[in-house]
Structures are given as structure tokens and as C-alpha cells.
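For reference, the chain that follows is the form predicted on its own, supplied as C-alpha cells.
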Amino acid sequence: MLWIPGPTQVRPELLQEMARPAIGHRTQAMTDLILRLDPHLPFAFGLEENSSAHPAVHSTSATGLMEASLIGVGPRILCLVNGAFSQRWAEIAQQLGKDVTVLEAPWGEVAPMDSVAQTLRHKGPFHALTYVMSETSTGTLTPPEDIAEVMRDFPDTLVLTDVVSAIAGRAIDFDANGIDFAFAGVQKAFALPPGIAVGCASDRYLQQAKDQPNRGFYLDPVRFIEGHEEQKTPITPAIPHYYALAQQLEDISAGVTLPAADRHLQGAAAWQARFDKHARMQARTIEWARSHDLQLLPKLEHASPCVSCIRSGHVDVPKLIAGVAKHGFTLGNGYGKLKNETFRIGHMGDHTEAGLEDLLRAADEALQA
């Protein structure tokens, strides 16, 4: 069973959805399938009741939407970098020919908000700021509320947010946190196979995107967002993935994946209960780590609720991973330069608290061995 930071374990019911007979993507059946998504995507992005934001789905990876987000903004970009994926975003911006300023924090840390403000004030103006809400490589959370507070003083700078390992595991609150473009793959806390991505754009992002030249075709954010809203995808979509996403969104909103005591919850309350479950699994994982004299890489207040990145300490990481594998579990080694110096537990998606206890017992035995 996968307990890595993604892809995550997928329920058999969702895999069955992907085995449905093929349909034409220019048929009423495809229109109906897209319409199944629309009532639930606002819950995932935490849109306010009267939000004017535009959630959409595109048949690409999260990295595709990372690039698409930059296509829709002007040339001057401030990238907050504190891990592998925030670094990737900065590199993509550079390869697109953007004028990129990087504000870097050590892996496992978050850029100080006063440094963010100073950079915006003294090196700006910038057309957009990028940050990763939950940096999967380090298990580090950059609180969107903190970014929002800083950005209130810089209203002309668009806020682009990678929510890959946060969405469906933590509140995004797109409008309240002043986000202009957010995106994610579905292989993390959505607990689906990789292959499609979800995005959400503010009105002002779309308006500015329409003014950008040379947006290309496949990753043009205006094209795929407007195509979704018209139920006419600009390209042949990954239809089996749409079926799985539709079913998962409906199940989350109906409380199907919640602990028995919470399965009566519906809509926003069911999504909040899902977030609460992730928080409890995070707390239990931290408690387990401390019981073995192990520490998280990030500070507790900056720890992701979906991915715990744990310093190896006295643990031989390859032996731990091999030990839990004998019990049928898969853990993640550290990412990149953190390999063998950390290990990662992806306690997200449709995993249960009982399942987490099984994993931790297996890890106990592996450590004893």
C-alpha cells in the first residue's frame, strides 16, 4: 500500500470508474460528465458563495498548469523557493523568458514574510508572485493566510499558488487568501491516478491573460478554462480520468470517504471533516516520530498536513523502507539532496486513521529489527 507523497493509494471503486466504455468527447455524455464536476470543484478550492473565480480541469500534469499559470501573466515574476517544486517553477519561468527574481529559503523553511514584503517593495513592481502551498519535497507548508496578508499591500501583483499536495487535504480558501491562479494534479490528496489537473483562476487573472501575446495552444489558460466552462474541451480529454474525478468529488461531498461517525456530513461540512482527518493523521505521525526521537524537517507551524518529512536521525532510511515493504507498505525516501537524510509519509487522500496505525506498527517492527 502506498504511503508515499504521491501518487497515493486509489480506491478500487475509482479504478472501476476508469474502466467505463469510451464516449465521444463532443457528445452530450461528455457534457454531462463535465457538469458532474462543477458543483464540487468550488468546495475543493474553497470558493466563497458568490465567487467569480473559474475552476476548470485540463488533461495535463500539474507541471503543465504550472507552466500555463506563467503564460497568462506579464514578464516580471517573484518566485518564493524553498524546495524542489518551487525551484522547478522558477526554472520554468526562466525558460519562458520571464524576468525572474528568486527569494530563496532553506529547504524545510518558509521565506520570512517581512523579506517577501521588502522584496516586493524594493525590487518590484512584479506582475506575479509564485509560491508552493505544500512543498511535497520537504513537507513544508507556506500558510496562504500569511501570503495574503503581505499581498494586500501589493494589489497589482497576481498571486499564483501551487496547491498540489494541499488540495483535498487542507482548506485552500482561494478568494479569502487572495489567490489569482491555483492548480494541482489529482494524484495526491484527491487519491486518483495521475493524468489530469485542476485549476482555478480569478477574473482579473483571466482578463490579464487575454492581454498576453503568444499564449500558445495546449497550455493557454484562457483556452482551457473557457473550454471547460462551455463544456467543450479544446482537445480530446483524458475521459477515464474525468469519470474517476467526478466520482471522487461526489463521494467527498457526500461524506463517503469519511470515518463512520462523520458520514452523515454533506457539502462543505464533509470537506471540512476530510481536512480534519488529515490534521489528525498528521498529529499522529508527529507523535510517532517523537516517540522514536525523530523530528520533522520543518517547524511544526510550517508542517504540511498531507506529507510529513522526517529527519532520519539514527534511522537507516533504506533499511526502514525495506522493512516496512515486507509488511506491504511503501514509504518515500527524501527528495533530491534530502535522500537518506529524511523520509516522507504521505498521510493523505483516502487513507484511514486505522490504516495509519497499521503502517506505524510496521514501521515500529522495522526499526526494532
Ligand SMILES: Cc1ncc(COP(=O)(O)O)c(C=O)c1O
Given for the second form:
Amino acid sequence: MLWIPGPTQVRPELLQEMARPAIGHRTQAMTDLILRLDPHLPFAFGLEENSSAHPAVHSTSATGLMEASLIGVGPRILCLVNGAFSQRWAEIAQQLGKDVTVLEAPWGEVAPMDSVAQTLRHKGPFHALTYVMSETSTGTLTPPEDIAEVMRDFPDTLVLTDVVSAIAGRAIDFDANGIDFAFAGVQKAFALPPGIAVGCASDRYLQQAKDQPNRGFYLDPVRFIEGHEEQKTPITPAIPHYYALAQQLEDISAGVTLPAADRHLQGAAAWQARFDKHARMQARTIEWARSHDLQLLPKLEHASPCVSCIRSGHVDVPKLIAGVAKHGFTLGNGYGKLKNETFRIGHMGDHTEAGLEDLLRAADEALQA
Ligand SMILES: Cc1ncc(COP(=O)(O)O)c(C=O)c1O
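Can I get the form predicted in complex with the named molecule as well, since the one above is the form predicted on its own?
After this comes the whole thing, all chains and molecules, with the earlier chain placed first.
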């Protein structure tokens, strides 16, 4: 049972969806399959009722859309960096030849919002700002509401947001949070095998992207978004993943993935109940950590609802990981330079609260041994 911060455990029913007979991607069957996604993607991105945003799917990992997001914007980019994935995004921007300013916070922290505002004011204007909502490497949440508040004073800067380990586990509220481009892979709280990515662009992002030169082909945001909207993907899509995503989106909206008491909920209420389940699993994990005298890496108000990154303290991390493995559970070690100094629990996706109790019992036993 995978409790790493992605890929997460996939329900057998969804794996079966991927074993369906092949279909041609220029057929009515593929059009119908793409159309199955569209009623649900607005819930995932938290679009407002009359939103003009453009949700879409592309056959790439999340990093592909991280790169695509930058292809659609002008050269001056401010990257908020506080972990491995936000660092990757800044590096991609540099590789693409952008004029990059990095505002760095220590891993596990969030840059103070007054520093963000000052950087925008004194080093700007910027065409775009990038930030990672849930830094999977450190379990750190940058609250989108805080960014939105700062960005109200900088309306000409586009807001690009990595929602990889947030979406389907937490509200994104794309419009309310002033986001212009958001993206994620599906191997985190969507609980699907890795291989495709979901993205969403504001209308102004899409219009401005059309004016950018040299957008290439595969990662051109205009091409994949418009292709999705016309049910004509620019490339041969990962069709088995589309089947699994369609089923999972329908199941989430129909309440199928919820605890028994919530299974009557539908639509937005079912998505909210999924987010609430994630919040409860996070709270339980933090309570467990405290009961062992262990601390989270980030401050509580910056803790990700999907990934808890716990300082190792008195724990020998490899021994803990080996101990829970005896019970069939896989836990995540710390990422990169945080290896053995932290460990990570990915309490997201279709994991249940009862399943979390089993994991924590196994961890108790491993710690006692
Ligand atoms: C926050 C975040 N961003 C980006 C990525 C990159 O995703 P992928 O490996 O699917 O390209 C990951 C992967 O774990 C991630 O956690």
C-alpha cells in the first residue's frame, strides 16, 4: 500500500478502466471520452459558475505543463522557490531563456508576503509569477489566498500555479484566487497512475499566449488547450489514462470515493467532502506525530493537506520505513537534502481514514521495536 507522496494507491476499478480495448483517437469514441471529462474538471479547479477559464488535459507528466505554462508568457518571470519542485520550475524558466528573478525561502517555509510584494514592486514589472501551492518535497502549503491578496496590486502579472499535490485534495478556487495557469499530474490526490496532466488557463492567459513567438509544438499551451476544447488532441493521447481519469472524475462527483456517511453527496458538495476527508487525514497525521514528540517541517498554517513532512527527531527514518514495509506499507523518505532528516506521509487520494489508522498502527509498532 503506497503512502508515499505520489504516485498514490490506485483503486483496482480504475486500473481496469485502463485495460479497455484500444480505440482510435480520431473517432467518435475518443470525442465522447474527452467530453466525459469536461463536466468535472471545473470542480477540480474550483471554477466559478460563469468562469471563462479553459480546463484541458494533455498527455505529459506534470513537468511538461510546468514548462508549457512558461511558454505562453513574456520573458520577465518571478519564481517563488521554497523546495525542489519550485526550484525545478525556476530552472526550466532559465533553460527557456527567460529573465528570471528568484525569491527564495528556506525549504519548509513560505516567503513572507510583504517580501513578495516588495520584489514585485522594486524588481518588476514581471510578466508572470510562479509558485507551488503544495511543495511535495517539504509538505509546505503556500496559501493561494495569500498570493491572491498580494497580486491584487499587480494585476498585469500573470499567476502560474503548480497544483500537483493539491488538486483533488484541496480547493484550488482558480478564479477566486486570481490564477492564470494551473497544472497537475494525476498521480497524487487524483489517485491515478502517472502519465497525463490536467491544466487550466484563464482567458487572458490564453489570449496573451497566442502573441508569444516560438511556442514549439508539443508543449504549446494554446495548441493543447484548443485541441482539448475541440476534442482533437494535437498528438496521439494516452487513451488508457483518459479512461481512468474519466471514471475517477465521475466517481468523485458522484460521491463514490467518499466515506460511507458522505456517499449521498454529489457534484461540488462531493468534491468539498473529499477535501474535508483530506483535512481530517492531515489532522490525524499531525496528532500522531505529536503523540511521538515529532514536529512537522513547516509551520502548522503552512502544512500541506496532502503530504505531511515530519522532522525525524529521535526516529531512525530507514528503520521506520523498513518497519512499516513489513506490514505492506510504503512511506516516503525526505526529499533530496532532507533525506533521513524528514519522512513524508502522502495521506491523499483514495486512501481512507481507516487505512490511515492501519498505517499509523504499523508505524507505532516500528517505532517501539
Ligand atoms: C509539486 C510538484 N510539482 C511537479 C512535479 C513533477 O511532476 P512529474 O514528475 O509528474 O513531472 C511533482 C512530482 O512529484 C510535484 O510534486
